[in-house]
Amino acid sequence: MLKIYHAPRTRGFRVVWLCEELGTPYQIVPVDMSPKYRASAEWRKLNPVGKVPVMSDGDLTMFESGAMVQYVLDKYGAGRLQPQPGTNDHGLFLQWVWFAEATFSRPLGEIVNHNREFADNPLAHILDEMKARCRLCVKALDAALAGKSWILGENFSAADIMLGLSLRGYLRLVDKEFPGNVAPYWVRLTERPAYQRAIAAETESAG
């Protein structure tokens, strides 16, 4: 069985979430998310860089949350949740993918980053320079989602995974609402059966 050493808020949930899109068994292992921990030896010898999450499965341990996603994908998904590998469907399937995270989800973690090193004296200009970067990408989301349903059309996949989580994300750090196609975009991700069931085992897990 998967092993997903998560913690509530980090890109650990993009692997529950196909995971339970999949009907791929899995277990949410609980990470102690303080400084100390993360420093730690036992830690550091799962990521070296002291960030979560991680997924096992077997002798194999992983430390990068897109390529668990590429890796989940590709040995248990049977073809499911992303296009024929050499198509131009898949890449642009891969284009979203690593928009979500290079492009997307960097701003939003600096922000992260930033709170938490200069929490007595955040500097205005540097987060709303990250807030402005990821207003951008979601403009660039809200134009490419025009006239469709998933960023691929008519067919949900695991790039939708990775820009929800980014656009989870953006909720929570930047603004509370989201413009033109991303709104209904986000709702149709949020009702998903499997997004609910990640939450869900994600609150469980975290206690």
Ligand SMILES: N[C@@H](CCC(=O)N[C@@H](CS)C(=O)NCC(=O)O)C(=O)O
Given for the second form:
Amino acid sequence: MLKIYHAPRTRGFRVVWLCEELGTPYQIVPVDMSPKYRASAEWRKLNPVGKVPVMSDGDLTMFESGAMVQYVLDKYGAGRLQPQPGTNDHGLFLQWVWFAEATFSRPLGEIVNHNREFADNPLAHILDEMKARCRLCVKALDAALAGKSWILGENFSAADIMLGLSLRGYLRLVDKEFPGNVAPYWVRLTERPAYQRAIAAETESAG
Ligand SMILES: N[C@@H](CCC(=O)N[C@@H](CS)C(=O)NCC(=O)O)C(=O)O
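Could you output the structure for the form predicted in complex with the named molecule, given that the previous block was the form predicted on its own?
Let us now look at the entire complex, which starts with that chain.
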């Protein structure tokens, strides 16, 4: 069975949610998020830079949440939740998957790291700059979602899962609500039964 080494509200939620959407069996293995544990030799063996998540499937062990999502789609998706590879739609799917992590989640993660590492003296102008980058991502999403239910149109895909986790972080770290088309998109995402099951599984795993 897939094992997802995960801590609440972090990127492993993408894989948990995807497994819930696909009906793929998985188990959440809770991770101690303390910097001390993440720097330990035990954890660095699984993730060499001390981050979460990690996923294992038999004798395969992986880090990088987007790569895990793609692996699960390709191995267990049977064509669901991603367009046919090699098509224009798949190109746009990859664009939004990568945007969610490489462009949007990056400044969100840096806000968390800055607040932790410089808790005694957080630099407001640095935090403001990172928040501005996050708001620009939400503005891009607002424009891209015009007239659509999901980021690729009428079909929900794993790109929405990737983006959904970033939007979840945005609400916690940047602004308490979304503008324009992003607000109803967020409602649609969080009303999905698989999203709600993933939240329940995450909460239960945290004890
Ligand atoms: N690109 C990586 C980023 C992993 C990442 O930054 N994870 C965060 C939690 S969501 C973390 O472990 N942060 C702790 C740190 O960077 O010190 C992925 O998608 O898995």
